[in-house]
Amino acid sequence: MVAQFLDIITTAAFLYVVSSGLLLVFGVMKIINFAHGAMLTLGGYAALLCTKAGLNPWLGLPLAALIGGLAGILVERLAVRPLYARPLDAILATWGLGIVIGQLITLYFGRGVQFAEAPLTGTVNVLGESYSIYRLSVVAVAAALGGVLTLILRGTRLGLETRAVIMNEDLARGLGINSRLVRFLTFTLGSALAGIAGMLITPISSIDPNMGVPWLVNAFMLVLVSGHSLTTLVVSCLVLGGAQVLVSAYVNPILGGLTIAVLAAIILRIRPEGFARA
């Protein structure tokens, strides 16, 4: 019991962290990143390159973070602002740039699988069960990387201008709020978020061009639970992490796979918003 409340935790951290940035784009822009599954996965190879040159796997983070950001940019720039008025025109932009991004990572490093260096390893006994460090250290760096967003969206005048923009992106120009620079930013932040989160699942994960697909689908469904805030995203993240981690354990790892995405689309035909309103 002790070993599956911690898996439930963790997992609930892993989607957190890979789901967050995902969030905040689309509460800001009203649009899916579906280059978001490419940033992650170039998060990944940043882990791979950090590994490669023999270097502390934990400079994965900021590296990771600057490539998803960068990415983040061109994408922004070359594919979205330019469809600002076409939201629809934007996802699919996104989900092109996405293939791409996902064809330059293989040209350049192949499509074979392979490992990064985990920052942590061995185990810790937690109430009598040995259980993995890294995945813990995920759940602080889970909690750290909320915190942070939380004090930038309630405490700094970029977060007051990001919340008027969510609730009203025609009432915040008009009261002289650049909605343009506010979803740059926005959009760059969600970015470097993805490049992060694919650094941290690659020692639970082997690291391929396709790596961000599947995340990229769940992420993808507890947005939609979630609305645009950060707070029912964690509910989120506990309630159907923790049904895959048991529906993994006690019927099949294969319908484990399946459970966010069935049961996100159970709970939206049930409240079309979701836990926004819970």
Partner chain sequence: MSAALHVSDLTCGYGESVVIQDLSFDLAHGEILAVLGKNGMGKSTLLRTIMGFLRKQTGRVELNGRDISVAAPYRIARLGVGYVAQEKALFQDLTVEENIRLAVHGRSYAQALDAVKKVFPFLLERRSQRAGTLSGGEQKMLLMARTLATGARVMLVDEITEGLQPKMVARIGDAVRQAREVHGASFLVVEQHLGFALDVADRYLVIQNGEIILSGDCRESGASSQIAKYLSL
Given for the second form:
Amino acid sequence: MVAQFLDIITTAAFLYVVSSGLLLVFGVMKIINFAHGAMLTLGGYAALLCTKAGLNPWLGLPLAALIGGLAGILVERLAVRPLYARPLDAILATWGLGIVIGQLITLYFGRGVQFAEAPLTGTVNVLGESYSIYRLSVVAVAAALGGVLTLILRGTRLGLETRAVIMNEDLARGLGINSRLVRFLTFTLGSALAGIAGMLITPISSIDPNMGVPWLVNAFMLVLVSGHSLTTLVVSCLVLGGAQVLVSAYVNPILGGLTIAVLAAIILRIRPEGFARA
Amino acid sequence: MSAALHVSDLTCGYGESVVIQDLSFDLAHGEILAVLGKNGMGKSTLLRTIMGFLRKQTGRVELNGRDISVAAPYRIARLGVGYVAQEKALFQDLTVEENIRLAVHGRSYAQALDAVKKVFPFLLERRSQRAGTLSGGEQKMLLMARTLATGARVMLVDEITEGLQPKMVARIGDAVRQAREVHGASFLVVEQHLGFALDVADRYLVIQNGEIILSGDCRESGASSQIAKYLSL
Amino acid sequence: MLENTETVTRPKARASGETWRALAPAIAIALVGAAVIGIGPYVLDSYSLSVLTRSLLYAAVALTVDLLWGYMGILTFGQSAFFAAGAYAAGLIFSHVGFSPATAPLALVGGVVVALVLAGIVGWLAFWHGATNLYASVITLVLPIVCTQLIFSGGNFTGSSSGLSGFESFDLSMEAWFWLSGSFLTAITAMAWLLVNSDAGRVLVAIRENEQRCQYLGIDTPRVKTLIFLLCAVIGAIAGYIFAGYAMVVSPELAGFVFGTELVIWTALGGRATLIGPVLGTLLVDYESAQLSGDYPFVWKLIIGSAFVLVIVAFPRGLLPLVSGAASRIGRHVLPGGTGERAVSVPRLLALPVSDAQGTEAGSGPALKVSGVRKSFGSLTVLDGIDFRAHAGELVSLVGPNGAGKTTLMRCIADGTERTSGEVVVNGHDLGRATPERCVALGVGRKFQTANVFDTLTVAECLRLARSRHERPSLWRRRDVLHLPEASLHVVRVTGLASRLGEEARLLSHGLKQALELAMVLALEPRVVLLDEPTAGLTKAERTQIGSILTDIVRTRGLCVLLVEHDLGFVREISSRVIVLHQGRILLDGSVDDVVSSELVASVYTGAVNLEHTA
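Coords for the form predicted in complex with its partner chain, given the form predicted on its own:
Full assembly next; the chain just shown is listed first.
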């Protein structure tokens, strides 16, 4: 029971880390960034670079954020900005850039599966169950990330402007807000978050050029059921991530892998706004 | 000395349809100019075009002698044009304070609050209330206050009196006049409310099918009946 | 243009013209396809032949992506699932039951049925009133992921990750497989060509252009989308079945999301909404992939990915229109489906015989009865307890200052899902919660405030769309005649639209667009016509013309017209009754004189008087 509870919490934490950047981008730009998966992959390879250089694995975190953010700047300029008026095409163009990034990684690192050193190893005793320290630490990281993002959105001028652009972009522009800059910064931040998430998932996922894709689809579905709210995203991650853990445990792990996508699709059919404003 | 806002030969519209045709007028410093006309005659389109939301097809718009014809809306706002849209002009889910803070650039927030305090002090007491929970009239006053807080010198105001009770309309009128006295601001006021427009404005323009068909001094006797004729009332 | 609108038909001569015009390009495609396919085995080496056989089948699936995405605007990532359904049906039955003349057709039928079931589920999930295009894409993205995982979880039965191989299949030569695949692709392409260039094909484009207007023309767009989706699923399954028979191996990748997106990439590169482009794009890219990926596997994918991004950003119409555009400039020769002007044939206008063609009988009661209609957004009440009746032969004007709720009231009458509460009865039929297309069927026609027509369709095509509820559009040809009810024909004639039937609607003046939309609404043969500012932005002459048309059709056809209008002068000229709305309530309901002479109304308009604020 305890282990299962911890599984649900930690799974939700991983999902939250992976989808928060995508949610920010979706909120401000109303498009789904399909290059998010490739940015997760870049984060994974940042962890690999750290391992190869013999650095402290935690240093992978800023490195992944940097690489993800830089990739985000490129994607925003090349694919997102020109396609502002064609959101479905923006999905395709970001997917195309995701392929390009994936192939560049393959050319440099090869297509084989590799592993990075985990920042934390070993287990800790929680109420009589020994449990992975690393998985628990990700809960703390997710909480910290959520806290920082909320602080930025609630407590800074940029956050206020970002929320204003999410709510009504035209009105914000009329009040003197450079929404193009807000979009650019949001996309860069979202991509940096993707890099961080990619680094964080390396201990539970192998590193290969396609490692981001399965995470991308789940993140995508979680964002769609969460709308534009980071708080709602916590709920979605707990509910759908929890369902995934339970189905994997009691039914079959393969169906468990489908739980988030299928449940989210059905939720959206019944209630198009998902968990938002629930 | 150049006009606060100078519009010459402005033509604009949506896609291939032209809504405003070769429109020219000047708004002097400290002047209040009412733009009147029936619905669908391009009054709101005119404001949206001056504000840069719509691409001008031809013509020129100058702010204090500076060409703003191709500037982005946020640049125009920061150059000192305050815009109050007819609909959805407030962030309903943000607080009163956040709504004001968003509009203020390049001057201290304390200064901005000071400007609000002079016209609608009650808003400061309710600064942490969500704008959407204010009454209709209070929302209009917040709109007015927000624009004044920015220190904008040219205000574009689109049908602010719509759906307001007479008492509220009077308060809005006072705020407009006060802004002119205190800040020397100029106003372009698009209105359906003929009484309010004639009361508050110095001059008026009547627009029909994208062209000015009548203009004059609001103090002239008979202005009201002459305009009313054109508005088919 | 009276010569255009005769009432005597010469069906035979006309039919043969229609038939020939429709069939000629399709026959050309079939002949060219057959020639190329026929020659293929004699000029290609066996490796190329085997690769191209696969490419031909992939191209058939890419064609379904083009139908859905290029023509209808449904971006689909999931067509791979249907291909896999056909392939796995063959693989599973041939592996577990064995190959025999009995099981071979059984497997085909099985594959098609599974594909249909999958497509039905997707259709139910993705296409419903109010669903967004993004949501539909999401569902097509989930589909291949679910299918792949199901195959993985099938253990020995499905061969899990390694798939099924070594099963027996048709004993055909390499050439025969090539011919079979090529003939299948050619046939599918020719049929798709017929469909998209037919009158029904215009419906697909119209849905992409403006789905809302389609619904208000009574077209059940979720149903049309689902039907096309089912059709595409069948094509995919047959292609997959042929693939399994030829390759004698099936693997989970066939169902996958990666293959699904590759199909989109090929379609985009070739040129969406051209049919030929996606086919050529698939053949070229897949064939080249096989040739080059041995030597430069990653670089090749990198190039394709970059080209894809470039095409999406800079040449969204794809490469075929670019190439054929250049070719036509050089040789004045236009490839089929290129950027060249569509050959536009202008149909003859015919008056519909006067008969009660529509399903709703004229009842004895009021044409329109609105009781207790309320609409609120959250805590904001826009309409509050609206009650009124309007009878056939009445032209009721709805006036009131901005924000009074006039347009909202129109919407609440024409779309049952919009109302918060209250009842709307048209000719004795309670509209209930009916969607717009159901409301149209019950006799409601709505004209939007801004001219709402199909920009890239011709005037004649727009009008035919409005008739599609009564006259099922042909699936393979353009009809030479267009039957319009008298009222609609009247508008088309007197406004001069009749002489511009072949022009795209976006080229019309603002006034003619308004007139076209009015003609479209009248072509629905409505009992109750809702017109939202039909004269906004019109010249004085145009307004007078619309006014006389309206009074004429109300008088002679017994229609009930509800008109939102700001110009009180215009209202005075044409209305039989006026309802004044103010702040979501009816302020006055009376004769034109009552309203015009009412001090209250005048003061509401100038804003001098305001009622108690209720927001």
